[in-house]
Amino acid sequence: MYAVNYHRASSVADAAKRGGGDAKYLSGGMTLLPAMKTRLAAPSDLVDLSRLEELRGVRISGRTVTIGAATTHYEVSTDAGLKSAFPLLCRFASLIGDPAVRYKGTIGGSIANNDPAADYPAALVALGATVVTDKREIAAEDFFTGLFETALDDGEIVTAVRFDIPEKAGWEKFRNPASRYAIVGVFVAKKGDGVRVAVTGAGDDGVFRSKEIEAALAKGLDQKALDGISVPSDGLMGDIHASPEYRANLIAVMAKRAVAQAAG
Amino acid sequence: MSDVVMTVNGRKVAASVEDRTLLVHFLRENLNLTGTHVGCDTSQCGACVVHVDGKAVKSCTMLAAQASGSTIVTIEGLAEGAELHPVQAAFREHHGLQCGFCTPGMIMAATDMIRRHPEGLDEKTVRHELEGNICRCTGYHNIVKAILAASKAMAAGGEAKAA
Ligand SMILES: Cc1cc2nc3c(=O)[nH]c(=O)nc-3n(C[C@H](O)[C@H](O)[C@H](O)COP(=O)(O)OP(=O)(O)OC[C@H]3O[C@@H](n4cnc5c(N)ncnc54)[C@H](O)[C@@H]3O)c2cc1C
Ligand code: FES
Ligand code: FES
């Protein structure tokens, strides 16, 4: 690792005035710290979020969820007010990575990092979530703008993350057995104004929508919709684990399921 | 440079050490506390797991500037005395290690599991749980049958919430 300051944000407003530049914030540190272990990232500075007490915690109002970006997956998997409003994100958050994984990383730092690959993505995406920041509030969608790449400004901070509770969702996870990332993960949710089905591990930009499978939802979470899809392999990503088609195929096998658990 | 203030297995330790200082390095290499390993540069092994403020954590990806005003426990904290914990003693019992490599992380990791499952375990859950510990050695099946042992052991004993 390359020599680095550390500082410990005493505020958001604080941060703030620290972040941008060559700088970088730190929350878990579960990407960043392996990425400056490497050198494929090497930081002047960095600003540590995780002990802001503004920015943690599960706020349940009503049908909205409100997740403050510093709050772990561990925290998320555990939350007494979403286990009985959601608990399908509680055990959403308990497949991310492993249990020291879980323990430090954020869901602040996970969407800000936009992996290709995370699990959060695909359920903000399809829980039609909105980013809350320092400066503004951007739609989930809008937010993620490609491999690792998000709206996110020079130094603005994600603050919090909202969304409405859906009528049903379900979430499955194709994992590689080595780095327990997706190869595929596919989150659907339903509510008042229809299907949404995000994708992970599989477009070359990262999280996206499925036009066909929600085109084939559209009258309702039914599986047998879903019989004989197929979902074309254009813009999907190839490697040693998979290929284009592979993943094509498996993103229809994943919503099925996925559909499925929603259904159940 | 960063003062780091923090309590490692009882004692209160203070040091000036570099922003990047990790800190598995600042246990290793600072406080001579070498049973915590690095097998990894990845994040995925957990040969350097330890528990920061309660929780079993990967020391090679925090920096020691950020466990500032945390308190540790490594594998050198766990006995008592010459008495082993019981989740040492059930490795033990139960041949859970070979080269003993992977050992320290694992018993960091299986005393917060068994902590988080008050409940109790089983083989299903051990295995789910120990996604985070790569162990090259023992097939895990040893590892797998000291940890049940251990969190039965445990429960009889009452001490399911220790350490
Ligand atoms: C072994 C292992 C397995 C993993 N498996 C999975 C998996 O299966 N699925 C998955 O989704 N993830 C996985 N992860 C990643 C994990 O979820 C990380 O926690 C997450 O990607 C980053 O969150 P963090 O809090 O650790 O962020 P950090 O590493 O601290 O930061 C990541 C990036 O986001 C920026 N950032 C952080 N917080 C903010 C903020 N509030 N505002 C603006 N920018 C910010 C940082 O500057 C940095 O660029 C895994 C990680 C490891 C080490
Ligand atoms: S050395 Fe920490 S996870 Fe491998
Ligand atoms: S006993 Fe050798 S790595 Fe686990």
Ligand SMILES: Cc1cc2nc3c(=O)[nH]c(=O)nc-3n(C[C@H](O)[C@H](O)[C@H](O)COP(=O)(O)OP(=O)(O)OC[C@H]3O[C@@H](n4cnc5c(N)ncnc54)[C@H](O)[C@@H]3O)c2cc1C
Second form
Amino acid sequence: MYAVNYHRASSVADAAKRGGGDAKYLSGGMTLLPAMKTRLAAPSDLVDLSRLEELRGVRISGRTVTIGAATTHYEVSTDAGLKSAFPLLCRFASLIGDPAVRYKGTIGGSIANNDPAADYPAALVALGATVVTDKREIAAEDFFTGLFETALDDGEIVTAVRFDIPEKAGWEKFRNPASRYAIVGVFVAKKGDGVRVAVTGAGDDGVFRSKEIEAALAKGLDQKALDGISVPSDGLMGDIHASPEYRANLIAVMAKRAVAQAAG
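Could you present the same protein in the form predicted on its own, rather than the form predicted in complex with the ligand shown above?
Only a single chain is listed, so you will not see partners or other molecules.
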């Protein structure tokens, strides 16, 4: 590590004043701190958002869910209101990483860093969610712009995410046995405007929607509609864990499991 100035923000407004330039916002630190250790990131200042109560909590109004950016994965997984209204998201959050990651990692940090193996980008894109910042609102599909890249401007702070609970939804991922992060994860959501399918852990450019699977499910959530589905390997990642071709096959397999879960 190296010398860095640490600031504990007292409010979102205070954090905004300290941000920008070479400063980075710190929430759970699950992506940022390892990047700093390997010198992939070298901020001059860290502005800690993790203790801001205005950024914490789950709020449900009708069928609309709003989750504060500093809400941890553990808090999402155990929220009583969410367990009643949308239990799939509680299960989803309970499968992120390991207990240490779930107790410290936050939804805002997860999406702001846009790690290609992160789970939340797939959920937000499939749900047609909105990312709320201290300056504006951004559709999730427009928010994630590439590997570790987002539409956030310098100094802009994610304050919450908002989405409507879908009619049906399913989530399955093939986990790295060590980290529990997604080698491939597929989130399927059925809403009034049709079925949306988002994939994480596989794309060279991060999270993406699978047009092939969405087309096959256009008439509804029928697992049989995915029999023989072929997902192209072009644009998929290849690494020590899985080749692009293997990931393409995993996308089809995880999608079938997610559809079965949603339909059931």
